[in-house]
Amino acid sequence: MKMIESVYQANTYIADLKNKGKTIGLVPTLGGLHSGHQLLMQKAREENDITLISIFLNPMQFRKKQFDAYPSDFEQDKRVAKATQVDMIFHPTVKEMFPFVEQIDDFFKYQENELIDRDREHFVREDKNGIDNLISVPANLVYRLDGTMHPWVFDGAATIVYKLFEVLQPHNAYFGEKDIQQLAILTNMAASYFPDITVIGVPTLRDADQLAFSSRNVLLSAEQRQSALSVYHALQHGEKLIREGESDTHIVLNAMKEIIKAQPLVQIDYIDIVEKGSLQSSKQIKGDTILYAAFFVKGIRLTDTLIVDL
């Protein structure tokens, strides 16, 4: 397994394995990686030559608290990569990344000055505030779900894919349906700027007790753990109501809520019920549908998403 930190070296990699005619497939991360990454490793593995890893936690998609809580263990890490039998992890510094930030607060600043004036429907590309190749997520994408609490995520998510996809270059791209929004929002930024590169999701991979996989589980008590299947259990029980019939969107939310509410230990962030195709909300559920609930479970930020395909 092949271990590169510079974009430099990356770029003379990629280039010697495109002249021998080998595909690429790449699995962004933000480092610690569990079994959901894993699954997104071995679809890359079963559908190209080479499966490229890149582990690089982004700045642009933290607040200064969490950022520097984030639980990373950069040599766990490579032990889940070589079992994976990844090929090579690209593990840049923050200034290789971005080389025109002066200090990570930097990356902070630039979250309270969030962009306010989107386009609608377009990605802009433009060097602001020190980043260049900074993406703005065009308003109809990024006003959805988590984007209406904290658009800026998903800037800086499009931004460091796009540096990624310019370095590494893949054929195909692996991300998980968990982070819906941020997976149609790649898959948008992929088709304006990278024609050529396609972006994969991959289903949510769930744990024995049916808890999503998350970097963050590690961080919960037992007690927190049961608690936070709680939202899960009132996903699924929302998908039973659309099942049955019931199409009022404020009914089915409401079933939702009551189930999560009952557990003193988990308080709601975000929750919604959205078309699939266009991410938005709805009064009456008429196709395929997104639940979603982003939560907290004693400061602990968690999210779990479940698709109906009706």
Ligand code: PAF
The other form holds:
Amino acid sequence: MKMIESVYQANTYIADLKNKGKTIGLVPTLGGLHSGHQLLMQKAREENDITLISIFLNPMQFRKKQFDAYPSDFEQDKRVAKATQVDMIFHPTVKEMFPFVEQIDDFFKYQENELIDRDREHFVREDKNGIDNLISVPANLVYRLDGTMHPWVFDGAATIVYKLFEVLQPHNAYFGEKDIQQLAILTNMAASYFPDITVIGVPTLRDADQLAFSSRNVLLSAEQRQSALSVYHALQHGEKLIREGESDTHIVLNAMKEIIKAQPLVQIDYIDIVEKGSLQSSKQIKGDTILYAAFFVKGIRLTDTLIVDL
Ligand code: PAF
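Output the form predicted in complex with this ligand next; the form predicted alone has already been displayed.
What follows is the whole complex; the chain from before opens it.
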């Protein structure tokens, strides 16, 4: 397994693979690798000659406190990647990816300025705030689900994935369906700037107790983990109501909230029911639907998603 830290070295490595006519599958990650990531890597291995992963804790996607607390252990991540037979880990420094940002705290300043002008329908790419190729996600994709509360998180994800696509030039890139809005945004971002790259969504992997795998799960005590599961139970209950014929969004949403509210350790950050294609909510549930919740368990933010294909 090769380890590359610099963009320059990555360019050489990729050029060689392209010369040899190899197909490249990429799994971008923030580190903290778990079985959910392994599923993405396995899929990349099945569908490509070469599997690359990136491990980069992207400051654009976090508030300072969350950034500092993110559970990452590079040695452990390397073991997981090796066990999954990854060919190369791209592990750049912040300076390598954002050469014009002077210090890391600069990233956190811009997050307060959440109401930036953004195009309704089109991605915009510009050099701004010291960030080259900063991508602003269009309003019709970002002001949905919990993007309404922190749109900058998605600008951050789109920007770093844009940069990774430029450097690593994959044929296919793999992302979890758990982060359904991110998946929709990155699919559209790729269509706008990288028409040759296919973005592939991989279904959510759950642990034996059914909690969706997440890097932050390691921060939960047994009791907190049990409480976090109530959110999945709520989503499952919502699905059951919909499958039984309930089409009133308000009724299904309230039934889900009641289940979660019974858990004192869980605090809902955002919960909604939206149409699968547009990510828009409407009063009536019709067609394929996404049940989505973002929540805190003792300050640890988690999300869960359930897709109801009708
Ligand atoms: O979902 C993630 O892990 C991150 O948002 C991603 C796609 C790696 C970009 O930093």
